[in-house]
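Next up: just one chain, as structure tokens, the form predicted alone.
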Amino acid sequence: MTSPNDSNKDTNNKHNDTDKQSSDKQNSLLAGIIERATKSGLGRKKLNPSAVESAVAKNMAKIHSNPTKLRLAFLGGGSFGTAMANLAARNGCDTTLWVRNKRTVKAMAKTQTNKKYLPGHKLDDRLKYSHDLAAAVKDKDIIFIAVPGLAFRETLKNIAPFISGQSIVSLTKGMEKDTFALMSDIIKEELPEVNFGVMSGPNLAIEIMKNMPSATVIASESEPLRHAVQAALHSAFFRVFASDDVKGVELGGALKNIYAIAMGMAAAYEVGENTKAMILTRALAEMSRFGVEAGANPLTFLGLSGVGDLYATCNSELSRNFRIGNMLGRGMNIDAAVKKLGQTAEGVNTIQQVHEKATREGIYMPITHALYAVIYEDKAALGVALHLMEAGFRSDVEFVMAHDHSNAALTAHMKSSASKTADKDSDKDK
């Protein structure tokens, strides 16, 4: 006679069987889509595991089906920073906001707010406050940092003597000042050992604070830690996808930046929706070129990291940068710009970094180079609109199809034409 313990083993084992079933037929699919991206150039070598990732990846398992055993320091009070921490405590991890400044710990652990970014919205309860730097990182599993681009290295470098295990996670957008360097290049030369990711997407602070439904991308060659991410922040209005192609995300989610600018000073003129929709697909043309140069996939850029954090930030008076470009469109220089918002746009040191590097490299930017002539030129915001404009062909879509003229030939005619338009101004001062 079969006694229940029995039939529900059987019943157990064929929901074992099945879901075994499922699994492999799953590797299976994964493994021919990983051998045809490999085969067509896209794949990339995966990195053999340190020892640090593998001492992770032991204790990762267990934190994916329980998010509650994470424990997390969010590094920099801005409003992204704030906004994930919140998430993470609102989901049950054990997790530490560091603030540089005594007195606004002190102020957000009494009002459970973030007056100076995230004003009249409440963090949750569990959310815990401090500003001793070896308290909040000590013992932790993850130590995200969202901290300005020009405080980034430096950060680094207050952590290391803390850090016996900890992962990575880097929130900042953007580029080191005068070396180029993304952040997770930052990590790789102040930490080497240290197992890390980046994130980046259409993550307006505000709209995640309200719970109006978002996502972002977690990018890290380590799975393990991609999951962690995933569990920790994942939410009913916040996604939380995955990638492993770390430069390609990290490079959406500083390029876009530029781009703001650019839309924010065609809001300035009020220009139509034709002109938007040719500045986002041509800033998506210039995004992916570069990226390629860098080494990133180039279909990384229509995700989440690459066209969405574009279409979210151009479109969102909320955005920092689209806010500066704007007061330049309006006729503000630079540096009263910056003053008036208060806050770090990093788009401004994007630009300079990309245009120089694109001149010495080669890869074609009008939008950007054209971005630096105004900000760092002193050229007319319209005139150079126009020199744009009248800047030869090129075919649609990057990668598809041959471009019309070269790089050097669109250059020479955009250099020509500005020529041309100081010899008539020259003339008409005479």
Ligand SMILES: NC(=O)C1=CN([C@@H]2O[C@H](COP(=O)(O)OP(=O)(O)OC[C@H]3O[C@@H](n4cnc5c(N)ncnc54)[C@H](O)[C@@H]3O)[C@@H](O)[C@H]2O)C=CC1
Given for the second form:
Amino acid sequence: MTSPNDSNKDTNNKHNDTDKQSSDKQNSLLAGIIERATKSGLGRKKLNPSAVESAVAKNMAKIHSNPTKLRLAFLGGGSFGTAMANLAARNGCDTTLWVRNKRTVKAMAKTQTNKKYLPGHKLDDRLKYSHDLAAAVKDKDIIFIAVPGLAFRETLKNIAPFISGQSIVSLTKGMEKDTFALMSDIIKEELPEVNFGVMSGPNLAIEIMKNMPSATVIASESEPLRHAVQAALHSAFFRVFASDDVKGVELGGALKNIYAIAMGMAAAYEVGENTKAMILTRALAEMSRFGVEAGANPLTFLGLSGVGDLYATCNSELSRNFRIGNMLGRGMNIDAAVKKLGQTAEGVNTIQQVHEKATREGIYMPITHALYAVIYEDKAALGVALHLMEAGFRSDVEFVMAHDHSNAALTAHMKSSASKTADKDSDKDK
Ligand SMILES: NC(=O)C1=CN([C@@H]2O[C@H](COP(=O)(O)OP(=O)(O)OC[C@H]3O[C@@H](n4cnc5c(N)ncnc54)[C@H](O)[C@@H]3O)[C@@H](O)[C@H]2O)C=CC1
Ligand SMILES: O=C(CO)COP(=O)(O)O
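For comparison with the form predicted alone, would you give the structure of this protein in the form predicted in complex with the ligand?
And the full complex, kicking off with our chain again.
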């Protein structure tokens, strides 16, 4: 017979085993980062691996002992939904990843990997997988949605019957086809009562899986939701900043995909660093101009979801949008490039949406229009690029000095110098 004390001992032993497993997991999380730092020479003098390991493990343990165990669903079994669900499960949240393909769910549960999108990366063994949408979203605190923008409304319609107080967070960085709706607009239309937020930042999924330190932004008007998302996802490798500018954060994530395509194309033409810097900075000007027209705060574009994500995707072949641009620059047409990629590249649709909206509303977006002309009107890239360079006199940061004023003043100055020169010349002729 076992005494109550024996059963306590058993429970304690189980706890100790779980604690040990959990601490082994934390230590192995650090292996990659320490190995990289040591290899690169960073660790040779300054890095004391065991001190770093124990400091980070302490930080992780703090989160693991969080008494409020959030119940979370992540919808979308692509690279980003999987990477984020994995972070939450690792933080000790009760986490279910919903994937629409039944066979994929079975394979993921068996192998604890996402073989198609994140091959070779073992997922946390506490992560649960489901093909049953109702079961995945019922009784959850937060539902994170990471399906492509084109499938976002359909996904909301499908979960609508099971919503009873859950909050929704969009991880999607796209726009709806033909409506120009952002994901937050679609949430407001389909589920007007729901508490919602959007998360966006420089978050290449594969780097997150490798525990490379990263940061993101949760934007919501709801402070409790911002805090809950921070608690759910924050870790020693992933920092979650907050914002209440939902439009600005969301537009940063959607618009930067356009410029990642432009930079991928520029890389194929082997442009110089000055050119890359010019494209990146003028892209930021376009993004914030468009954002202001949509009601966003231009300063948001200086944060992680603006310049941060622009930098990450415009400089890396890990970005699918960058890769699309690169293939276009090497002569492939858009359909062939999308087919070859075989993954989501939101920028392909976003270029069309933003081109149309900016044309309709008279918003000055020269890089977007130029890309549209190359991709969809079959214009020669070199001619379009040269035309861009002739686009007249503009101010650098229009929120510091407005374009109209500088244009008008410069044009008047140029005209008056030209006419003075012409007058002098004609005097000489007399
Ligand atoms: N991969 C990344 O590094 C990041 C991606 N994102 C954003 O996350 C969103 C999702 O992208 P990824 O996960 O990268 O895409 P992905 O191309 O890796 O996978 C897309 C997933 O969505 C699923 N899907 C497609 N249509 C669906 C539908 N109608 N219903 C349910 N599931 C459907 C596919 O089966 C697939 O599992 C995009 O908006 C992307 O911009 C955001 C940050 C980083
Ligand atoms: O948004 C991303 C990283 O922040 C991912 O970019 P891609 O969709 O271009 O791969």
